Amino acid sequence: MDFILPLVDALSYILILVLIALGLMIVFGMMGVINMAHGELFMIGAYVMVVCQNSGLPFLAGLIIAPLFVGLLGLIIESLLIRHIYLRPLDTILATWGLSIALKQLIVLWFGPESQSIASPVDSMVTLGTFSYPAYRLLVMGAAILLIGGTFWTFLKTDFGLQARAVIARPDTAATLGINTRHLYRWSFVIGTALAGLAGALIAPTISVDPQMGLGYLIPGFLSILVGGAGPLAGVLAGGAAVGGTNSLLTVWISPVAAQIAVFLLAILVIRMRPEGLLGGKK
């Protein structure tokens, strides 16, 4: 039974990483915007939970407020900044990198540099024989599966998703056919940022909430997209499983630093052998 706990931990990390990378995939893989501030939007979602907890609001209220607040922030960012630099990847890197620094410093000014903690809404353990696991982590895994499935359904099965994919693949043709490309770009960006905020709120009780927390998920998120492939939406699943699974399982046997080095080597190998990613060649 000793092997079950590392496997469940790996699955938990993979699902969280996919949920975070999914917002990146929508913004980067589907819209061509390299959002270096995605980790800070994830961080802000966690800090919204801190504010809700300090205000005495129930945990569920925080889960509702966090994506709404971060989605609104994403709408403001898209309107004031991102809309002016679409189709200019290098400019998006510089602009969103500067934005990430500004957001991080605002958090430091407001909350201070010290870490914050969020009380878990469920303290019980789930026990099966000799195996025990925190119930809240299992709830987070279930919520991540539902959110990932809902996002895939939105972009693959709805009219909005069909139009969004048409705009992403052939923006000029889509505009000629009467599709409001400006509207779809805006709301795709908002969905991506709201997912980041919700992910931060969900994970907040399981980690230390501090101004540097976003970077720890931003880099694995981008690696997941590069390894899986930035073309198909399903690429984030393959990339998240490869990056998250490798990092989590190797940490059991070697140091976390060595595990991260192994993940980078894996990413380099995959990108060298398949520049389009594991699923990048599939339509």
Partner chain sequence: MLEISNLQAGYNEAMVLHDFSLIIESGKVTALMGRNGMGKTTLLKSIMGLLPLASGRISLDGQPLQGLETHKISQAGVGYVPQGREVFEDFTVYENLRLAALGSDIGSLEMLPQIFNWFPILEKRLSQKAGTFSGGQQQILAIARALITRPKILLLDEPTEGIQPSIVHEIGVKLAEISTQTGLTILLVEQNVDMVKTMADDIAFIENGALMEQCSKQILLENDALLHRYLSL
Contents of the next structure:
Amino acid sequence: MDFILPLVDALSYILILVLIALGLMIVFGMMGVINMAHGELFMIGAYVMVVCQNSGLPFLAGLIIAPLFVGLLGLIIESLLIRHIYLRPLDTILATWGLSIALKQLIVLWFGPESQSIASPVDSMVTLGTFSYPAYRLLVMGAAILLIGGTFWTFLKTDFGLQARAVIARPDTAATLGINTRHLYRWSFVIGTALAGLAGALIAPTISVDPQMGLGYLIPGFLSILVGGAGPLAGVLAGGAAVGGTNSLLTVWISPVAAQIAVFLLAILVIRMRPEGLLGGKK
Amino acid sequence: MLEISNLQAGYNEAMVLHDFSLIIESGKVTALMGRNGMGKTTLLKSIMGLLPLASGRISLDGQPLQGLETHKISQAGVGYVPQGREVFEDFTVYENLRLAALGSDIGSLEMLPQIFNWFPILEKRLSQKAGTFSGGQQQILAIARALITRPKILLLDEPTEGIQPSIVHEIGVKLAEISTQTGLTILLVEQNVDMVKTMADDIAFIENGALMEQCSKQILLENDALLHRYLSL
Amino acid sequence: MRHLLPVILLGSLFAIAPLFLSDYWISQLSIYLIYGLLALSLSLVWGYGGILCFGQAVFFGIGAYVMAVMTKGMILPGLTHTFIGLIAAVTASVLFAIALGYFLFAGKGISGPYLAIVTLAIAIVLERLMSNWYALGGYNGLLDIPPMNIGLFGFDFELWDSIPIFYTLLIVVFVIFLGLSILTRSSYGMLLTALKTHPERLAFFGFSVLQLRLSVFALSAGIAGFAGALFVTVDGFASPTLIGFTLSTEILIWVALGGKEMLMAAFLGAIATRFAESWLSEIFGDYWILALGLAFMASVVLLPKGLIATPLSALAKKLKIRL
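Okay, that's the form predicted alone, but what's the structure of the form predicted together with its partner chain?
Below is the entire complex, every chain and molecule, led by the chain shown above.
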């Protein structure tokens, strides 16, 4: 049964990756904005948990505060930075890169460069026959599935989602129908950042929380989007599964370094050979 | 009444409209005719706020429109059917209509029965993807999508382009009927003379970004010289 | 030749700088010159060629490692001369750039944001690779790289002191700077401008867009590799950080802050940023990085042409020269 554990680990990594990539994808797909600070927003979500733990707040409170706080941060970032450079996609890469440096350094100044640890709210293990797994990790996976499902539902089934998809497809036409595109850009950005914050908070107890943690998720997140295809939302699932799955499994079977190198190279190959992504259409 | 006065607009430094002025009477269908590249589409895009104005004023029933964001212009009562229809191919007919309703002031689908009354085909194919429609059917959807917001004025950019002639006539008759029935003002940009003769009350001719002549349809019917001069027909 | 005057003037300023500087600052300035050269290489490919390369340090690092391996005699113990090392370093960077460029740009190719992400990923991959390539020192890198030896035909003339190192670098860097200034104003420079703005029209006029992209990518990589090779002779040390992600993004910040579309601004951007870093980080400590991030962000939004290029081009307009 020793192959089940790596598979569950892989699934767990994939779900987190998809959660992060979803936020990136909403912003990229909709506005063409590459948010290099997305990893830092994810990190700040985890640091909200650190603050909550230090001030004795219950774990659940942290899970509520993290997305709210990071979402608010997203709102500020959108108003002060992103909205001024919507029409300059390459500049958004540079500007958000500057932001990512600043946010990282703020955390270093505040908490120091060392890593923090968050106590898991549930210590028990779930045992099924010979297979045994930390209960909290299973909870995180469940929560991630719910969040991914919720995001899909929001974008595919609600009026907000209908307008958002219209703006992605034909921004000018949507505006001539009375849709406030700016408004949609703003709230989609906020949703994307709040998702990153919540993802960071959720997995904080399972990883070491440090100021550099963002990048380790940002690049795989982007590769997932590009591999899966930036068009349909479902591309994130395919891309996340391909990138995350390969990475986790190769980590176990070869080594973490070889896995990362192999995954990056494979991803680059896929992006080069199929720029529209695995699930992308004719575009 | 849509009043356009002394409009200058274009792309970057290249101005397409030069001192363009036009008045469109309420409840009437005005057709704007002219050769390609004379500024017809630029005019409609400028009215919709899709192109920035260099100078000039636009007002609808006395309310100034210039400088407003596109969605505000739409909500002020300007319906727009763009060139090439631009329906959302991945959306169903219902989603296309629902989207327009969401953007309008009404925010509801109370116009839907009326729309189905005018265009029964949409009711039959409500859950079909717009991308599977023929050009003519997409045009009907694009018009319905604009009408569902109950506009005061409807801007139509070459609705007959790439559509089979039988449907062209049908659309023309239907739009004329809707205008008479509801008092809807229409600005029709068109090169198809039959369509103009079917629908229009007034005709305006544009050349090199300026209004050359405005007359009633009667004059056009009696006199081919105008068509010859402005459309080389 | 009028447009070369500012470059010559800047070079003369550098040439008299040692009169007023301590030994420490002269060595610092030598390193800055190399970073300035690296910035020129990115300005060429990004500002002039329109290729946003998020992994410029890759070529710098390749140059550095090849130089280290050659001059330490790790492969060919008989051929350890500086000049041979430099030739090998530049050749390696150029070949890698051609191979990578062909892979990235041929056919439909990758461009825009995709290219940025892909080149960033490549920098990360290579940094990981070098950190774990134990024959090349792994994480610790290669130490004791010999200094520059500019003697020929059996005569050795090794540069150990800061003053000769500085002037050698000054000459080399400014010769390349002048060469690039001439090149970007030649017909090749006009082709690059066309490549950046209207690549489809270039193809229409019978120019190969791919060849042009490859040429500017390879030239830029060669200069970056050359800078990397010079760097290790001065620093004596090649480590995975030279090839990686952090340095790549730092170069990007220098060039963007200075002004990517003006060689002079990119060059000064690198030198000013490095200088500010060693000066301000002593005063402000960790707040310096925060300030750098914020300044970078603000300059991208408010002065997309660059903090240095904007006033410089205004000045140049007044003096009626083209920079």
